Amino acid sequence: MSVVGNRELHQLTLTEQSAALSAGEISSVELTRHCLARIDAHDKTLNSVISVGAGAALEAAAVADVSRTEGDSGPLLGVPLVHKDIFCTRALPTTCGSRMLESYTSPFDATVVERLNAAGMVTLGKANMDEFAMGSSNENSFFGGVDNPWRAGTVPGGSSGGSAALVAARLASVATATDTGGSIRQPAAFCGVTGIKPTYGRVSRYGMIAFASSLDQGGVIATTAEDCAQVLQAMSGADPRDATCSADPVPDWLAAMRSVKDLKGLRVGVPEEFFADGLDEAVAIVVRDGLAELESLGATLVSISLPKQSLGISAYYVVAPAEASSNLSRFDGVRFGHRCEDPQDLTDLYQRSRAEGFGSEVQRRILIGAYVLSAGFYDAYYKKAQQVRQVIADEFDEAFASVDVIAGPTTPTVAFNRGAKSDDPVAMYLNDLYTVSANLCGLPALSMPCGFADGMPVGLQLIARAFDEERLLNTAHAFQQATGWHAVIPEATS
């Protein structure tokens, strides 16, 4: 059994694993073997990982160990991770959780993968996800649903449910993820881990298979805000291959957060609408306790009103399907992806390849998107949704004139049972009630564990101004230095 001090390797945060590697207490090969063994032992029930590249991972770990002996001291060198299966990888298949891409292997690496490879991180495999990132429960994957490690039979959230579940179960200390309407923060909340969606444009989308191009953003799920900062630092920055990627310099988030001792002077806006009808009472109590902890650290809680946020779900579920309909039109059975057998003609090829390749939720969103973009309905739906999007953004701007961050619940409830909302798409979509607005406005947002309700984790969400990830990370780090919710591991995988 591999231990550092009196703890097993998987019980260490990424930052602690990095320190142990630097001190020569463990090797990357040892750490990688430990993670692979845990995937083998626990993922038969979780189903959080779609593909594993054990041989390549051990080779990369051995290279990292040699690099350390030669003087390389990069903080991420030799640390294992899992990539959400939406990021293109040359070494492993990229399926997006879909039959459409079941056997697809990319000829190139996504920028996120490329940069983390350059930092010396070791890729263990690819995380399960809702098909093409469309879902709030990770029940929509062609490869089967993912279980929440906190309670068998409950969902981990989605679409990055595999990433959140495997980090919660400590199969790896970190996983990449993406967030289009809450797909990092909602599963992070359900699984009791920390997840950050940075500002739109902070992380390159090159090689990240598109769902809704004006909303998608890559991010990180890890145990702590400190771990998120380390990995996000390496992922972020300008990329000439992505025209929407910001050229703004990336601050040293880690140095900034380590200098923070308390939250004195921080003004935290608490929207009254986030505690209205729809929020489970037990979740509300835990979140208010989390807000009280921020206050005890020196922050000032300011009651604010965001009445237009209630329009976010409606606007999002017009804009996102419209963009999905356009983006997924490329999957036609001709160039790559699933192709039906013995098509009678070109129309038959298109129709059957797409009907067989896409699951029901993806088909639903493609049809909705095509409808709202069609002649006669564009102005009534898509254009109107974009106008509402601007109204919501203006409301956030007004709020940030008087507060530094906005805080509230990440989700209306704790994780629910698998199948409980599968037959009611609207009920499923309402899981994104508090998260979609940050995507519509391109704002950075973070979810961190703040306690338990009914034995399941509850997430506290923080939202900041565009490109102010530092404020989110500093606030979360101060909270986690004073509390221990982030360190609790599910008993089944401890």
Second form
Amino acid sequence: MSVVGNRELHQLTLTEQSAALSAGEISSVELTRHCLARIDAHDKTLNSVISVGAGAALEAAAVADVSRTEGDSGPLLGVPLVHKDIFCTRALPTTCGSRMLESYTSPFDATVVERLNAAGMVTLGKANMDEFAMGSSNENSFFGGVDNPWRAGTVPGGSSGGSAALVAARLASVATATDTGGSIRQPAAFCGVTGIKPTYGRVSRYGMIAFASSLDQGGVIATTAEDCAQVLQAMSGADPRDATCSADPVPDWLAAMRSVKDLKGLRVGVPEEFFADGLDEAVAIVVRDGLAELESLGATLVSISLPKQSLGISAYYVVAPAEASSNLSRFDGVRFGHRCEDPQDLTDLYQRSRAEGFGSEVQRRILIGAYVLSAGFYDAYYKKAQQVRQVIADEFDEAFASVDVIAGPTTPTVAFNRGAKSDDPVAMYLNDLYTVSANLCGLPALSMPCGFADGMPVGLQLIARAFDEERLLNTAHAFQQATGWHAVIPEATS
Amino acid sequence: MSLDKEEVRTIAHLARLSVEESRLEPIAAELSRVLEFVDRLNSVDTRDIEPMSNPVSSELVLREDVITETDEREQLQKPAPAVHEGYFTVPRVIE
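Starting from the form predicted alone shown above, please give the structure in the form predicted together with the partner chain.
To see the whole picture, the full complex is given below, headed by that same chain.
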């Protein structure tokens, strides 16, 4: 068994793994083998990974080890990761958690995959997720639910439930993820790990299977903000293949966060609405303690009010299904994906291929989307929701005139039991109460562990101005330098 | 706002999803519940507010009109369920 100091390789952060690789204490092949063995040992119960590419991973690791002897020294060289199965990969199937794409292998790599490959990262496999990223519990995956490593039988959150669970269980130090209404932050909170959804446009969406195009954004789940920054740095930046991807230069986040000593001068807005009815009391106490920690690091807490926030979830459940119904029309049983047996005619081919290929939540959202976009209802729903979206964005703008970040709980409760909310779509949607607004307005947001309630992890969410990821990462890094919540490993997988 | 069975049948057709007769009622109830939840949007006065379709400014991104891709037809058609001589095939549309 390889150890660095007195710790096993999976107990190291990505930053520590990277340092051990560059010091020659371990090889990428050794580290990759260790991760593959962890997947073997723990994923039968967790079900966090849909496909594993052991052979290709070991080959990539060997290539990384050779590059290193030839003088290549990138910080991600030879570090293994898992990609959420929404990112297209040539080397492994891309299912998006759906029967529709059960046997689909993409003819191209997503920009995110291409960039992390170029940085020398080693792809171990593809992470489980809610079908087409629609869900908050990972119970909507065609490939089965994912267990939360903190307590068997509880959900890991969703839609990036596989990514969050596998990082929490230390099967890899990092996983890619995506966030349309909270799909990085909510599972990160439920699993006690750190997740960042950058500003809309920071990361290319090319090759990231579309759910709601004006809300979707790729990001990272890792155990620390520093590790998130390492990978986000390599993923971000202009891409001619995604016209909404920003041409703004990507700052050196790592350099910035490593020079942060404390949080003196930081104004943290605490919206009273985030602590109103609906928030579990035990979660509220832990989040308040987290805020007090920010204060003790020098930040000033400012009580603010965001009265329109709670409408975000209603606007979201118009905008997201509308865009989804349009995006998912491409799955027609003709060019890729599932096709039904013996279609009678073209309409039958479309209707049955789609009814067989999509699960019930995806069908529900397609139907809502088709309804709100249909003649006679467009203004009442879609246009209205987009106007409310603007109202919420204006409210944020006003708040950010007097604060630098907004902080509060990531989720109203800790992870719940499997099956607890699957019969009531609206109860499930309320998981995203505090997270959707950042997507509607394109703002960067991060969730980091700040303690435990009833033995389960609690997430503290930070939201910043557009393109100010630096502030989120610096704040989280300072917090994690002073606290140890992010370093606690679930006992079953320690 | 609540939906009835016939409306579900219509939108299912628009969305090209076959729905079993026995599922129409339960789906109508589920969708009505979601729409009821969404109706809270009407509590906001949105007169004179521009709808926000995208969080980023929608400047048109242009590039030179040059060919950048090579012929990858075979590769791109590999995931298709049925292909014949470079074409996607479907059940006969014209008698």
